[in-house]
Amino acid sequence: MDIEEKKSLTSSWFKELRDKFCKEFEIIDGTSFERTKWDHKYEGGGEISLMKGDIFEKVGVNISTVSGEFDNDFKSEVKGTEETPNYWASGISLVAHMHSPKIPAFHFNTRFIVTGDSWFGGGGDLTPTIKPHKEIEFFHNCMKEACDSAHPEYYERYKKACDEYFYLPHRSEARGEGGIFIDHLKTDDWKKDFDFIKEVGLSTFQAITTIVRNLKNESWSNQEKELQLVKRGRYVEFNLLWDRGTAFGIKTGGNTDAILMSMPPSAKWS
């Protein structure tokens, strides 16, 4: 399959899966999206579906597909850009912020990357304020089903690199419960690849879903919203301090508000 071929398939991909999403979310929660389109400031460009709801205090889910050539300053830190400073990037990306501190905050997101070489990354994790222990089990076997269908080393590989990587080390804090965390995804087999990330994508749309209908019923007290709020400030200073992702994205000109979507609608600190 030419790379073309690939660049397309993914993201339609991503698409697909983006309206997935946004569907189910607005039937769960009884309110509209709202579709903010971007354009790269090289080439290409995305979509920022928005909704801020009654149980979503405020979800974002974004798709982009995005070209153009890596300054000098980035070149070294991007695989497969020793020959070309050309990329092109594809994905998706989700983020929940909801009003009840009973149900977790979820992340999400997937892509596709060509540069001379081509991988996939991507992931899902949560991040609870007051911890469901059945639901975050729940979720944490949703990945497992996703990584199993790949490869049998796959989740704990990934599992860990979650870990490892949302974690604040200013606080000696984990951001949240974990997840899964791929990157450089690229084996001798693209099909197979790809139908894993695109199981990535379903079990995260099971896994976020079912958690949101269980417990979406459940109330709360002022005392456990004023604990998400202060959680909601550590997951602030993940993204703003070590998210690599983010600080990419803002150093080489990405669109803020896309890169930015992942902030809560609100956030306290002691």
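The structure above corresponds to the form predicted together with a further copy of the same chain; please provide the structure of the form predicted alone.
We keep it simple here and write out only the one chain, dropping partners and molecules.
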């Protein structure tokens, strides 16, 4: 399988998965997504799917397929750029902020990147304000099932990577309750790697939709909402100060609205 076929397969899958998430979220909420296309400064572009509803206060499910050249001050930070600054990248990114503080915020993304090298990355995690232990356990079980489908060591490896990555050093605290974080996934079996990335997407779909359905009718107080707003402030701090995906998007000329789709609709700092 040549690299062009790999690009076609991955970008098609991310679009298919985007449609699957959006369709189910619309059923749950009874509201429709609005879609906005954008063009990359070099080649390609993406599409923002954004919904603000009765259950999802703000949820974005974005896809993009872009190519271009890294600036000299950034290419040294990316694998495979020793010989050429060229890159191609395709992926899906989802962030859901819920009206109810009883329902966690969710983050998920997967991507395929091609430079002088190529690899998969991504994962999923959840950030609850009020910790629903049964649902947190269910989320992690879904992530473990996806990992176990590919390799018995993946779950512990990528769970540890998630805990280390989604951490706020300036606060000495974790952003949320973890999940999995995959970076630079490349074995000698591309199809197996791709199947694993697809399984992560499907398992995350199962986890998010099940948890939202389980908790969407739970009552909550104004005090609990205030706690959620402060927790969202931590979310903002991580995404702007530490998130590598944010930096990658900004430094490669991505769409600012798509990059900052992850920001909550409202937040507080106490």
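We call the rigid core whatever largest set of C-alpha positions still superposes within 1.5 Å between the two forms. In this text the structure is predicted, and so the values were computed from the model without any measurement. Positions refer to the first chain, counted from 1.
When two forms of a protein are overlaid on their rigid core, residues whose CA moves 2 Å or more are considered shifted, and residue 252 is one of them between these two forms.
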